[in-house]
Partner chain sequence: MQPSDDVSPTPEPQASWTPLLRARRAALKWAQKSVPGVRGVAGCGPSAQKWPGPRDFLACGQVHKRRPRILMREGGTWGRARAAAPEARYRAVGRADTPRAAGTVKWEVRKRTGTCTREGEMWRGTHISRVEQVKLLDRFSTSNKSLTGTLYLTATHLLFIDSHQKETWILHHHIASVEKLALTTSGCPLVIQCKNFRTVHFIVPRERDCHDIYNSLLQLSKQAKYEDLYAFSYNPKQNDSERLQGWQLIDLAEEYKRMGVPNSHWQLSDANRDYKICETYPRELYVPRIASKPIIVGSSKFRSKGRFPVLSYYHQDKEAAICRCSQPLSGFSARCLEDEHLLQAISKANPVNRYMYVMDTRPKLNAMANRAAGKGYENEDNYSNIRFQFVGIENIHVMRSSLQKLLEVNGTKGLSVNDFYSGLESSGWLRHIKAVMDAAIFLAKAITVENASVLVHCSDGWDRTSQVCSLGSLLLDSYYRTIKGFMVLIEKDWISFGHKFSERCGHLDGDPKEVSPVFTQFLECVWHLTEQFPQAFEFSEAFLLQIHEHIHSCQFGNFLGNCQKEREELKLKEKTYSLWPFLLEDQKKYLNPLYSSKSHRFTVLEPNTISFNFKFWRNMYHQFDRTLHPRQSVFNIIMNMNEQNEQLEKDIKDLESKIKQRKNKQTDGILTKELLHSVHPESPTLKTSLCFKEQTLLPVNDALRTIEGSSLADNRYSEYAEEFSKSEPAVVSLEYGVARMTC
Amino acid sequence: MDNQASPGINTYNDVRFVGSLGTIIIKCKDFRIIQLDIPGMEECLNIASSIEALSTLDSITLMYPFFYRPMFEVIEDGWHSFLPEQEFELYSSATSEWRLSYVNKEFAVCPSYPPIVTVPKSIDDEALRKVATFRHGGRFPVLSYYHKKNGMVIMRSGQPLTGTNGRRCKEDEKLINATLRAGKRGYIIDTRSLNVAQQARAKGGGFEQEAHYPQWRRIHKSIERYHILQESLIKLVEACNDQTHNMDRWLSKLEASNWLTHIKEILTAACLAAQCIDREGASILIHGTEGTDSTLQVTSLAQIILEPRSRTIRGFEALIEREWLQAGHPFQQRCAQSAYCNTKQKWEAPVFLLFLDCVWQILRQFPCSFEFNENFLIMLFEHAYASQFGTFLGNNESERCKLKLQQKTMSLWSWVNQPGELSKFTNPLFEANNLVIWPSVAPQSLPLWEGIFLRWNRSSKYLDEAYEEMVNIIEYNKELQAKVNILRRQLAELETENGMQESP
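Quick one: this chain alone, in the form predicted alone?
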């Protein structure tokens, strides 16, 4: 299984018998449905019970990554490919206003943050501890992205715990004001509706009061969460699997799933964040409630729009490490069962899949600006839900440390970054584009991602053949271009020789 993710079994939901021939239907996390026909009733029931037991393991340490042994030579240790210190060095040469803080070294200040975070240099660790008590889950504002072009930044955090009494924290106010230039205003993008944010105050949460944050303008960009997203995925996959629909019924079911509406909401918020940074020249703070879901969708997509490095293979891997894994997106909870599930999982939600879908939408609109192709995004979706690698196990860095994943499992990046594998994920149309790219979020511009949702329902033979032909044409074009360059050089040399012979 070195060349692909394990499909990940949710459950066998059906065992049938015709005479002594048994049939088991297996529904997988990558939306595949597999039918096994097994002669012999007893053997069929034994296999069915084994599949069910293995698909409902009690402990993470019993999962496949702890038993997997790679069949390839490990050239790069992916666990050390994207360390916070290395990422910090990329922009520390452009600014001296930020520092690495080890305040969360033992995960004592914030259990869902990594041990090392980037914060304003003017804020000491004691102040960070106080701010952590004022933010949901201890998630105090940290640097997400530094825009080298104008020095503006994206920060992210959990919601402030203002409550109904309007509690304030002067250290918090000082921290986020430290990111502003003199006379400049900043924007707080709240990924909840104003109504939801106001309701949060009754539970001890809330939002930044204008009286205490006068230099900041708050904007609410509502992005759905949890069970609403999960129900949307279930409806969409159900509609895609039903081949009997006429056109009206298909379009009606697609619309009823609301999947593309969620895509539009997320992309719209990301474009707003990018506009604040690049066009308004203003720094921003992004949060919802916890700051582990919609917040990360917006911060990472804004970077795809703004930062050419994020559109390269290694840059995108670094983005996933920094903005999803180290930032504490709870993969173990969110990616537990996928679209086929007999029981409702309270914390299940396709947050990461929605992010990948949004990236695919931008890739589709700017096909030459990304070093990676669609297969790279599909591979990441598969491994987030079921993998032989330990990268997406656990809900945060603290849990991964306790599980000793670096010592006991292999990193996904160790496999992906082998030259032989990278070639499968490289976009042949890629031409480095150092500009900001602005995707369209008009409904007509956002189609269904067939490569994920329809790939098991239709043959990809002709698409694969067309892709291979495109690669061949591009390679042939490169060869012709190289010949043209040689001929031009030879012509220039001949002209130079003739000029010398003609001169007295």
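For comparison with the form predicted alone, provide the form predicted together with its partner chain.
What follows is just the one chain, with no partners and no other molecules.
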């Protein structure tokens, strides 16, 4: 039990009494609903209040990861598995146009960035500091992905702070132009609609004016954020939990949740980004408002589409580390309550879950191109919301540093990357596919992720058994092939032996 992810409990517990029999309904962050019937009113109330107290802790440092003692031997410390320097190594052989910058070492330039970021070589730290003042949250454009095939890049940032009077920043223009090859043009993908982007100017934000960025073409691809996503999740989970719905009601609830619309939007934007890189041979800069939510969805999914490595287990872990944790997706704020919250949480939003769902959609369309299986994605979802590991605590690297997570808690990767655990998450069908994989984004091709949303509402016994059977067939195949090879070798040996005996 200890090594299992324990389902996080929401603050919302329903306690009811019939006579002296008390019933506690516990709604978990993984959408499970548990009902406990407890005889004795007092006992029931005690249990309820204990659960209540334990599931709503004031301080992060009182949370499970700080008390968790692993029952396994740590072979490889996950905190050091994916260091930015190592990740940079992967590019540096292919290009010399980029460098690592330590300008944010003290988190002074941008509080939500990691200490080490990758920037164009020709831009010095001083310029970066200036650019940071021109970008939302200090999030100056940094390298997100380098496409080795043609040298094109994905960069991400916060929105430019142009404001109503059209402020500009020469360093910013210089920085992003530095990423373009001579005569080439690039695309800026704004994850807000033009309207929203224009409105942002009133609050000091804004978007890149064509006049100031003549080599860049701006594309608006609207992706929803915050409470709209959260409401969508709440509606969807509600619809999935009600088994009495007739067909029409179910379909209309599913539609009204808009969940799959969001999936389609996000995937479409990611495909667009990937297409710019791979088909158009153009570099791109992606941002929304802060550059911590929809921006990351798009950059990370585009990498899944473009980069075979990110479809391996290690590569995907590195992607999450790089594009979500280091990039400053505020997990603490976004994944606090999950679908059953009775109070409106301003910052709550299933941004990461949507990303995982999108990955699942691509996985479904290319079931042999991923080293991991659905369980891996489900596991990540569970740990993002509630975990005994420190990986997803805090909102950014700076907070994680202050909490001393590396010293005080265990990394999720230390546990996952043990061979015994990995086997559960490995896709038996995996065969490395070095191509770019283009998913279909037609509604007919985007089903509901049953493994997450219907997980507790129906038996998956027969499906699991079928999966087992499939694994067995594959294992048996491997076994037979190995045996044939051994026998063949034996035969060959016998033949040469005979030949030797014969020759003298």
